[in-house]
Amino acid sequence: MLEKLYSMNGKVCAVTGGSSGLGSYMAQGFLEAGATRVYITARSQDKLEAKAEELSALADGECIAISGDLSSIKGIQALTNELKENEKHIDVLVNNAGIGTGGLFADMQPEVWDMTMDLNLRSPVFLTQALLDLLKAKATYEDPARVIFTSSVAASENNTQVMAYSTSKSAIEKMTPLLALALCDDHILVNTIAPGAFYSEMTRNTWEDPDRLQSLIERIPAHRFGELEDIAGVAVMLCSRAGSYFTGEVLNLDGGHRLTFG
């Protein structure tokens, strides 16, 4: 029973921001759970192709690199067109690409605010819209398609240093149940994962500094950073039979971070 519950055999997935960190962890989880093909996207072609080769070697499924810039509608359409050239349907879309910005409110620039909102909020919304035909193509109430958004523990915090970033992630969490309702009749389930501190590029400045790392770990109730298995396990659960009755939910994956940092 357990093997069937968490199986992704035959699934076709797309993961944005998949060349490193959380996106690559989820892509690896899908492949090791039996996915047939996992497309990963990012802007750096060399880094992306290296990650696709690495992940393809870990399982029977294939990891395929598609480079592009999703900060623009043009970039979204280019990715959509390439996926439609290669696939008749997609079972899973993970909207993970994003940008972390911060600083004092007095120094915040309009272009930084706009860039943060474009990549963290507008892009995943309109990529989902652009891929609706592929998501609906094979979805049924017994085996629905899945859309996952990546939020952040920052959405639960009141940290003025990351105003644009936390606002964009809060908006993703607010949108999750609305989009879940909008797509339920198409047999598409929509959920969001809100990670806390993980080993990723966005947190590199913290985990490469032993003093900063130890200070943060001491304040997190779980007393550790999140690792590959933590987010891969949740993503596989949401996208397999085990998670087929979840929709419109925000899953806080933070080791209790939000309980002490709010």
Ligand SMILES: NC(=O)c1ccc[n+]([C@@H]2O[C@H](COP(=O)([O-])OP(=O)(O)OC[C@H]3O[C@@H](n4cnc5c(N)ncnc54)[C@H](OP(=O)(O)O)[C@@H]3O)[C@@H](O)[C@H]2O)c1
Second form
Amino acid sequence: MLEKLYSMNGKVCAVTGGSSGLGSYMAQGFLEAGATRVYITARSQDKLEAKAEELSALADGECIAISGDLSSIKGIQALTNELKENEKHIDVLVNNAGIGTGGLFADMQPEVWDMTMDLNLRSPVFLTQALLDLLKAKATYEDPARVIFTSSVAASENNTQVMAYSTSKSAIEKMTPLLALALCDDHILVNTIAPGAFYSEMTRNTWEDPDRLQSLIERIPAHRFGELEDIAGVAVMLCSRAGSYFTGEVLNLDGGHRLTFG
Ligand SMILES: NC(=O)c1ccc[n+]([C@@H]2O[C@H](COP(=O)([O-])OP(=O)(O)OC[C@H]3O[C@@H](n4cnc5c(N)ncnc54)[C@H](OP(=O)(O)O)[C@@H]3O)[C@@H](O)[C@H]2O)c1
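The form predicted alone done, now the form predicted together with the named molecule:
Okay, now the whole complex, with that chain kicking things off.
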């Protein structure tokens, strides 16, 4: 039974921000669980193609790169068009591309606020909307399609240094049950993963600095950063038979990090 529970055999998936970090970990998990095709997207084409080649070599399924900027509606439409040219349906959409912004409130620039909201909040909403036909195409009660959003432990934290980022991620969490209800009759399950500190490009400045790494690890109850297996495992669970009774849920994948906020 276990093999069937966590199998993604035959699935077609799309993972935004798949060229590095969490997106690449989830894409790898899907391929190793048997997905037939996993599309990964990001802006930098060279990096994206190198990652697609690397991941394709790990399993029988194919990892395919589609480059583009998802912070604009035009970029969302371009990705949608390309996916529609290639596929008649999609089983899994992971809205993961995101930007981490921060700084003092007094210095906050409207451009930075907009950039954060455009990529972290508007893009996942309207990419999901644009791909609804593909998500609905093969979805059934027995085998629903899945949409996953990537929030952050920052949504649970009152850190004034990351106001725009936290607000964008909180909004994703608020939207999760709303979208789950809106899409339930289309047999689409909607859930959010809220990661804590993971190794990725976004957190490089922290984990490359031994003092910052040590002080953060001391604060996290699990006493370590999150790794590939941590998020790949949860993403595969949510997108396989094992997770098919979850919808409208936010899964805090943070080693207990949020419990330490005062
Ligand atoms: N790492 C953590 O500890 C952590 C914790 C909580 C939440 N998160 C969330 O996890 C998600 C992934 O972050 P990560 O940590 O894995 O960071 P990462 O390694 O920097 O990956 C970000 C990905 O998004 C892509 N991307 C960035 N801007 C884009 C744009 N405008 N259009 C399309 N793609 C874009 C990047 O590629 P290009 O730059 O080439 O476009 C890359 O593939 C984000 O939503 C982040 O907020 C991360």
